[in-house]
Structures are given as structure tokens and as C-alpha cells.
Amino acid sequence: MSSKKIHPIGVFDSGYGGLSVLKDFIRLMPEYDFYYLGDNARAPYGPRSFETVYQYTLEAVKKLFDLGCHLVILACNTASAKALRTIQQKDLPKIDPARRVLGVIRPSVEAIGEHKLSGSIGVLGTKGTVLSNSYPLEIKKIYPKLNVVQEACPMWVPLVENNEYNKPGADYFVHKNIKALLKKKPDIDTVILACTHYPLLENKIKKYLPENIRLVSQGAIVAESLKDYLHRHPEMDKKCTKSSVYKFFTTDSPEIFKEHGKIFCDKINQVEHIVL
């Protein structure tokens, strides 16, 4: 089978949001092969325990390894927050020390350094990401003097997935959460969108954020970070095949995945059902 010769970069998310990151990967590195796996049957991961998210994420990573991936990106903030470190430290040495799993939190936090800081930064994320405290912990490692305030936005993902993100009803929730964030710390000058669904709400977010506040959106940042990673690790770059093959897998209905996924990425063609 020709598929055995393909060694794509694996992209994993619990659902659809990671497709917004994949879209930027393809835009920046169209020649690379990518396999996207969405665990839609068990989404959302946000409310689940650390142990459950770790177990589910590990199953998905192993599946992508089985499909020929040497490098897997967790394009999911919850999986990056609750599973990445354990997989990197505990599982990879046993599975294959030459394989790699990377997340989206570290590149997003590193991007803060490009902005002039007032000393306060805001994080907008899902309840699971906010409760995990992953962003404040990661930010403190690199920028120990920064004040970090977070705001959970439970309605934003449903608005995007139900294709309501461009409609007037979305304004109420976007305005409400931004107002709540700024009330906690009015001098914020940078806001991280800590969910891969949120770039689709970017126009509305900018509408309610003061103009002096910089918005850090993950897709482009994580894509630049991946390109840089492959440049710095030529041994991994050589393992990644480059024939512009993009394949999509879901643990739920391929038809539903195709319908909802097109909101995030226009490259979806064939979708296969997969069992983890």
C-alpha cells in the first residue's frame, strides 16, 4: 500500500477546533503531508478529568503513530494542558524515543514576548483550559513578573460549532466575557485566545476589545513554531513526507465531520471513520 510510504505530520484535536490550526499549517507548509484526527465521539474534553484526557489523547497519538506519523501536534488546548507533559516524559521513551509530540500552549506563550507588555495579560479559554491553570503556569516560567487573568467562555465553542459565530447572538456572549476579563484587570495590553475555535470569532472579539490591546491568535503562531521546529530539527524534517496529502479521520460520523469541519478548513475532502 502506498499509504505505508507516507509519513505525515499528525494533527490531533478532541473535535473541530484544531482544523483552524491545520489550515495555517497547510497555508504555511502546503508541501507537507498532514493527517488530522478528531475524537468527535468523545468530545468535548474540557469537562473531563486529567486522567481521562490523558488516556484519550494517548490513544489518539498511538493511532497517528500507527498511521505513519513520526511527529504529532496536539492542536487542542485541553489535551496540551492535561496530557502533553505526561506523554512526552512517560510514554514516548517507551513507545519510540525518536518520535515527538508537541502542543499549542508553549508557542502561544512564547509569542507574548513579541509584544510590549504593561505587566498584565489576559487569557480567554474554555472552562477546562482555565481550570487547568496551564497558561498562567507556562507564562510564569518565561515571564515571572507578569500578572495573568483568565476568563472562561463556555458559550464560544458552541457558537462556532453551530455556525452562529457571525450572527448577532454571538455579540452578547463575546461582549459579556471580554467585559468580565477587563473588569478583573483593566490595564491588560495582550490577550491570548487559548482555544482553537476562537479565531473564527476574531472579528467580534476585536469589536469589543480596546484598540490598544494586542490579540494573540494560535493558528499562525503555532504554524510558524512548527516550521521553525522542523528547521531546527532536520532529522525530523527528513522523516516527514512532502507530497501535499491531507487526510481526515474522526471517531464519529464522517458526514457530520465534513459538514461541521468545513467551517474551519476548506481542505476537507475524504473523511474516514476510525476506532481508538
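Having looked at the form predicted on its own, could you now put up the form predicted together with ligand DGL?
Just the single chain follows, nothing else.
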């Protein structure tokens, strides 16, 4: 019996964080096929150089293309900040101009508009995302009057990757970074969780963030934006197969991925080891 070739939507993250986005993709578009690739063996990407994040991300994108994906979402802010533009402008025309790679920063920034703003917004992200200045640049393009303050939270991804996100040790780092962000601009009224790992820390973040500050996390926003993209690009939508196949690939141990990934997404069954 020959098995039909599928063309899933590829979802990439340095590790588990992108699963928090994939969960919303599946919730909103369960009929599509999805391949998730986590580069767990080389996570976190946050502290790595531009060149390294770009090289790693390009390898992952090429792998997802080889696996049959025509559309890849970088469900990682660090990769979106440091690699997306170069891949779109330099690599895609050479690899296959009909394929597409999209990131999470632009849709997240566009979603700020759905909220009423006092004039100041806070961005919490990895060191890589913060140093890239991608959020302030994108925010200024759409909302030039907005003040943007950023705080890098280098310990948050390791806390999540090591399953320490709901332990008391996490409180120390969450409190420390939120205090530092608010010190920079006490009148912030919105905070963007600009890292796909951070929704796992949401309870602790809310504990230290004043109640009047709105917290924006990316999963639902990026999912709505993908749905809209596919609606506006029927030629791409036609290429994406729809048989509700969800498959997971990791550069590290499939057993550990299955076990740990459960906390982000309850759809993980088939996990395969992959070499980039």
C-alpha cells in the first residue's frame, strides 16, 4: 500500500517553546498537518551569536523543506530576530522561491494595536531577541509614539527547558527581571512575552506584575495570523495537506522530548530523532 505524501506546515523552535505556539495552531486549524522540529540538543539559542543562530535556523528550515514542508513558521523569537530576514531575502530565492518562512515578531507587534495603550510597552525576551532590537524597531514602524523598554531574562528559558518553571527557584528570577523592567519605566501598561517559552511561566509572571498591566503572549496571536495568512494566500494553502497528522522531530532524545514536551502540548505521540 503506498502512503500518500504529505506537505505539513513546519514549526521550528530551539527547543520546547514553540510547542506553546503549535498548541494554538492545532486548536485553531486541527485539519492541517504539522511537523514540529525542536533543536533541543543546541538550545538555548538566546545567548548565541547572530551567525550561529542564523546557521542553526537555516539548517532546521532546510530539513523541514526536505521533509516536505512548503511553509515553515519560526516559532522562536530569537530565530525570528536573528535569522528570518536573511533566510527570506538571501536563502529562499536560491533554495526555492515558492516556499515561505514566517516569524513571530511581526504578528505579535501588530496585535498590540488591538489594545488601548497608555504610551509605554515592556518587552521580555531572551538576550538575543533584546539585543537584536527587533521589537522596538517593529513597534516603532507601526506605533511611532510608543515608548518601548526591554528586559532580557536569560534564566527563564533554562528554567523551562529544565522543568524548573513551577518550582520556587523560578520565583527569584521572574521577580528579579520584572522588577528591573518596571524600574526602567513604571508606567508600562502592556508587557509582551517575546519568547515562546515564557507562557509556561505565566502564573509566576502574573504574581509579580501589577494587576493593571496587560500581558500579551504569542500563541493565539500567531495562530490567528497564520490562519489569516493562509486565507490571503490560497496558492500556499492548497499546498498544505490537511489530514491532521502531527509529528515531532528533535535533535536530542525522543524519549525526553515526549516526556517533557507534554507540559507544553498534549498532542505529542510520534517523536523522531533528527540530525541537522
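Residue numbers count along the first chain shown, from 1. So that the term is clear: the rigid core is the largest set of C-alpha atoms that superpose within 1.5 Å between two forms. Values in this document were obtained by computation on a predicted structure and should not be read as measured data.
Novice: Once the two forms are fit on the core, has K90 moved its CA by at least 2 Å between these two forms?
Specialist: Superposed on the core, K90 moves its C-alpha less than 2 Å between these two forms.
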